[in-house]
Amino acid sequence: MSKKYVYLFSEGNASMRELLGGKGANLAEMTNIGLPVPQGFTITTEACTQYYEDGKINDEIMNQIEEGIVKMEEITGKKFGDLENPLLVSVRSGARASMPGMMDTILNLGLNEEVVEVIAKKTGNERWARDCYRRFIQMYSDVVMEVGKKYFEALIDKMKEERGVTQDIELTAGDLKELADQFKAEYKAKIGVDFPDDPKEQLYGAIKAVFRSWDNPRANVYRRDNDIPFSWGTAVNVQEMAFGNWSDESGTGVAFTRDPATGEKKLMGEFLINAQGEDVVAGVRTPQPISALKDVMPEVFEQFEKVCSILENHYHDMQDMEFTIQDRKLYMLQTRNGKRTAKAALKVACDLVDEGMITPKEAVLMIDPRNLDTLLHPTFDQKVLKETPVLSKALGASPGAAAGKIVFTAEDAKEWAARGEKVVLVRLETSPEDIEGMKSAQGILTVRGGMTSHAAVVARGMGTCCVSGCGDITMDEENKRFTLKGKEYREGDPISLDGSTGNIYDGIIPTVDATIGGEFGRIMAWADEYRTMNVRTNADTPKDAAKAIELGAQGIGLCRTEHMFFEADRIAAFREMICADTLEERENALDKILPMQQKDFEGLFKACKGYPVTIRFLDPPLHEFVPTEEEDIALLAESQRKTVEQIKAIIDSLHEFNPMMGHRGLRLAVTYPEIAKMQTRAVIRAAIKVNKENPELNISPEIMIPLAGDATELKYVKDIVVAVADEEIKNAGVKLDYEVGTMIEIPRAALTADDIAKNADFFCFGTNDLTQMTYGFSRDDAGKFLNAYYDRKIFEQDPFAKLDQIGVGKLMKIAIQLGKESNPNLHLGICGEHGGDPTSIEFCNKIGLDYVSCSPYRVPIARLAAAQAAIKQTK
């Protein structure tokens, strides 16, 4: 039997999300539970994958679509192109994961001049018929044929000006007929052929456009950021039209069962009378709050409230719904688990537990760990805020504070941010093609649009501050300027936005660290209960360590000691050591650094309150520490009593063709054992001192030797460390436990881990270097060519951002297996950038690591991701 590529809504259900996409699965589920859903069919995600394999819609899929059309015509009693009872449909994309960069909806498909005449006569509503047709031409031209909607908007604006009106709904049937003719002429001028009249041709054009949109640049960027594989594909939903623009007793809207910004349990949303769906989402008109529907159509509002309750109870989660009212009859067009801010996500999860709808375990699983990041971001300094007048107020569409220089295009936002500028993207309204610019901006400000506009929804998903619908702005996008409250703002001018209040401020307001609310603590407590892996932090200063401990870190997994050498008060001594001619001179220089290093480690041990602290010995090549400026070289020469030429000769001698694979890590300790000796003394003395002053902490330091690739070289360096450590402990007359381990960051170390483990108490995977050396990519230069790899679908992810589970992951598994066989007491961690990435954390849990280590502000993300990984694994 051939594969089924087309399902009627009545044939699917919510569990078929992978096949039908989120939208299709939920339309099927709503149909099953008896809600008022206009009927139709879904073309599966597998059909999309097949489309890319074949380079076209193949005959088998085409035949099934034709069968779907026939069945849909039977269900509705209407026919495509029929001059008695014509069928009009909407076409929507619907991947299994929500994709803001995907194709916009096409409404009113199936119209041509003849059909418009028929429906105008049959309904006696010519204005509605003409409005549907001009909308369809505009959408089809823009979405399917990629003729920019700005050309059509310009024609609408010109006509409104000529007619002396301000709203689209004030245009007459005759105006709209004329407009449709102008639109078709514009289409022909841009495309070179007439606008298609055949409804079947229109439908196949729209279906192909949905499939194509799965591979557009915006979708690819979003997929890369959100771990969505290209192989998933998108489904296509073809649904009978319900007309919100039928009359003044019709309308369309978007609503949430709870407030997506705060999580408060109240119906929230917006609707427009006499409008179609894209009017609300695109922000072309400013909508009314959903509560106003109670006054306009009380019976519809009552029915809608019941539907909301049914859906939330059915899905056990906050719902985001799209609906249309045609002639006082309610139709449900979509439901999905609503996108929400991190603050709202925590409140909703806790409330659902308190309401008995879900368990704490389910609450932990329902929160995207990456969104927690937004809770930890700064807010405005309240003292400065109180003294700063509010310039204007609009809708606080996505919480947070943003301050930066104004830019007017997504391209500029991307370009300015790349050179280190903080920018605020100001637009009339955003659309899916703006997604990369939105990602680069600190905040987004739009002139049009409500809480459910494109800008608001996407910004909330990204955790980016957004203020929308600022009607006070007079915009001149073409000349990159706008006027607000009598002041003209140009590109580069400073502005500040508060996405929680909707307030807009002139100039830059400083920010302060965020404070975390009670629901955060509850969710984190549940997460800590379920996770089996510990979470440590990468921190080099007591301040960073203290912040991480406050955020739930269980110690330090990586302290990079070289960062300490760059401090102004010690770089001179370190350079003195590098330029020394004899062992005695080197030791004298290192003696100057020793008390400073010891003090550093004392601060870290105290900040970590008895949790383990892993201190990595000097890792980078020495050339990184020498001066490059002529003035600094001259100063060094003077202090060393050497000539400038002699210093330059030393600097030249340190130069390496490939320093990341050169004289660094434990190789430095082999060449200059005195460096390892000094660092060991600093660690052990610090631990002894802190234990004496704070015996309850019971510090047991972990010394990590970087870059081991051979068991013999590791043993050589470890013997030096142990001899010095034992001598220090003996001289102090105390008992102190300590461990010596190594980083696994060279493929050979992973492959010979059984030998290496004989001289290591622990392994910590340095996946930044392990990835670099496994791929043979320089992580500093790979960015120059990785985009070409993404474009050609060779890679879907940056291997430095998402752990390569196939290659690098295999080396990790080998190292764990061999290491544990040789040393059953070996403990295991990861301290590369991947330690804060949720998908990488899930993999680390699966392969049996004891802990992950990440930057301080990513600790909550790692805690939640580790809990989710443990729950999924037990399932």
Ligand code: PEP
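Positions refer to the first chain, counted from 1. Rigid core (definition): largest C-alpha set, two forms, superposition within 1.5 Å. Everything numeric here is computed off the predicted structure, so don't read it as measured data. What changes on going to the form predicted together with phosphoenolpyruvate:
Once both forms are overlaid on the rigid core, the distance between the two CA positions of Val296 between the two forms is under 2 angstroms. In the core-superposed comparison between the two forms, the C-alpha atom of Leu558 has shifted by less than 2 angstroms.
Once both forms are fitted on their core, a CA shift of 2 Å or more is seen for Glu631 between the two forms.
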The other form holds:
Amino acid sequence: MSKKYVYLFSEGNASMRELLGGKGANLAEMTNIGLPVPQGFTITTEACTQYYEDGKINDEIMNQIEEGIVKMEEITGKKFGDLENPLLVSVRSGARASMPGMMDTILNLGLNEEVVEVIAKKTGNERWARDCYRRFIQMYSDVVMEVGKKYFEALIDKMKEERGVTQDIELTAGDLKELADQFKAEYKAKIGVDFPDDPKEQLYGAIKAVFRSWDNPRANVYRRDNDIPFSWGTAVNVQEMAFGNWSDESGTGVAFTRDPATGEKKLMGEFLINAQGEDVVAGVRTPQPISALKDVMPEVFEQFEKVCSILENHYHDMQDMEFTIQDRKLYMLQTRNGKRTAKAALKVACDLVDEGMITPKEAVLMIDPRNLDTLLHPTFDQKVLKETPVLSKALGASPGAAAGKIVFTAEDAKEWAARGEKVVLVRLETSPEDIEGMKSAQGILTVRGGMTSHAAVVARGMGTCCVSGCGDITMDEENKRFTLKGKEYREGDPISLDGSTGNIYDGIIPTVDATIGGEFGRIMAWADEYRTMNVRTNADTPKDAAKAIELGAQGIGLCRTEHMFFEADRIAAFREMICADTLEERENALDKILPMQQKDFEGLFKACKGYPVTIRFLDPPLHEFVPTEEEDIALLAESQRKTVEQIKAIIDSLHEFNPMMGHRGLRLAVTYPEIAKMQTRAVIRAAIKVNKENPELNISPEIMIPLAGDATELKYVKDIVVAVADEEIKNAGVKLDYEVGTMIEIPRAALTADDIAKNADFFCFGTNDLTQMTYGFSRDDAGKFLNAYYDRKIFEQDPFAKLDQIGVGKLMKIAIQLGKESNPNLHLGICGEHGGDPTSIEFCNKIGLDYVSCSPYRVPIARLAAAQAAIKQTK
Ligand code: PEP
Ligand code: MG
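For comparison with the form predicted on its own, produce the structure of the form predicted together with phosphoenolpyruvate.
And the full complex, kicking off with our chain again.
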């Protein structure tokens, strides 16, 4: 039998969401449980996908829609275009995941001049009939033919002005008839042909428009932000109209069974008398609170309350409903699990458990981990935010809300913040030198760079808001100014950033601090019961580590030691090391750093309270550490007893054409083993010292060697580390267990993981570099062309933010299989940015990682995502 593309509401149910979309599945479910639903049919999401494949609605689907219409006519006893008893319908989109306001809706379809006359006469309600027609022309023109709404709104405003009225409902039947004529004339002027009279032609136009709206720009952005694949498609629901604009005893509204902002258990919502759905959304009139329906139509209110309770008990979740009242009769047009704030999500989940409606496991599954972000960072005052237009949009690289005065250098950020100013640091891109300025800023905005750029990674680690890769900015760093959307911004000008959406706003939007309620802890405790993977953090300072532990981290999965070398007290010594001519000079410089580095590690071990700590040895190319300012170069020359020219020559010699594939990672330890030796001493001495002072912590450090690509190369460095570590332990006369592992960041390491694993106690997947090396995309520059990839549907997601499970994931699976074969005790983690992304975490769970490691503020997200992954996997 051929595929079924069209289902009557009576043929579906709630479990058919993938095929019927959320709206279609729930209309069917409400029909099944006997609620008052105007009947109709759903055209499946597969029909939408087929439409995109064929570039048209093919004959088979057309035939099934025709059959659907015939059946609908039988059920309703009405006929399309009939002059006795005409059928009018709404046509609405409905994807698998709800995408509020992203796609299109057409109401009152099936009308033409003749039909309007008939229904006006037959019902004796001419005003209603005329109102429906003018609405239909307006919506059809806008949605199907893309003639802008504004032309029609201008005509309505003109008419109201001429009649001396302020409200649409004050227009008479005659006025509305005249408006419909004006609308049709406007349509002809814009499109060049008459407005279609044939209801079937109207219907097919509307169905196509809904399919098309799946690919409109706002839907595309929403899908990318919410992990909804294009391939899901949208369903189309064709439903008999119920008329909220029938009379003053009619109306339409939306309601939630609980407060979507706070989660409080009370009916929330609003309605408008004598109106249709779009009036509520469009704000044409101010709606009344739902509680007022009790006074206007008490028996309808009572029935509605009952329906709400039936729906909540049925779906075991907070419902968001649309309804229409026609002549005091209630019709349900939609129900869905309501969108809610993170705070409300936690409260609703806990309340539902307490009310016996759901189990803790179901509570864990019902919260979107990404939502937790907003609980941990400051957010904008929602009222002000709503009224503020978005100036520009780039990558939401690190969540939070930031508002402050623009500064252009890290030094200014530090200086201005020290005198109490709130600043936003705007840079072409950030570099490790900027770290202190970044710490002082409320937020960071960069012109270049993707989700794993320096700015993004460091900001996430610090929990600071960051928007990266804003290519719309024309930057003039030298003169401390930039232009964005035609406006020039100078030092001190106010700007606001939303690090979750990537939105940039002109001026200051007030922010509200994060508050974490008791429900957060309850949900997290349940999540911890179900998850099997551990969650560690990427942290380089005791402060960040302590924050992460407070948020539930079970140790450190990645300490990027290079960040420590930028601290003011040691950068000079490090630069001395870089500029040294002899081994002796280098060792002297490293000797100065050793005690400081040891202190760093002692701090981390203590902050982690006995949880494992993985310390990664120096990774970036050395040129990142050398001074760029003339002043600093002169200082260095003086301390090195060299000329400025000599220092500049050294700096030049460090230049590489491809630094990310250059002299970095363990290659530094191959050429300068003394660096690895110093770091090993610092780790081992710190562990011995902390264990002595706090034996209960029982620290056994994990040393991680970055960027291995070859087993012999890794063995060379590992042997150096082990020799020094064992010597230190022997000299101290203590017992200390430690591990030496490596990062898997280079495809060759994954492909030869059996050999690599012979010299590694653990693998930690550095998926930032692994993605970079697998795709051959520069992690700092890919943002420049990835938008073109999204527009052309080559990519739906940024592979630096969401793990490429097909390619990079395959390498990970190969590495795990080969690695475990030769070293069954090998333990496995991930510390690339993907370790904090829910869908990537689900994949990590599937392929058998022992832990994910992410920035401190993502730890709760990872805990919840890991729990959901474990629950789904056992299902
Ligand atoms: C990685 O490459 O994924 C990683 C964690 O290392 P870094 O981001 O420091 O290169
Ligand atoms: Mg790396």
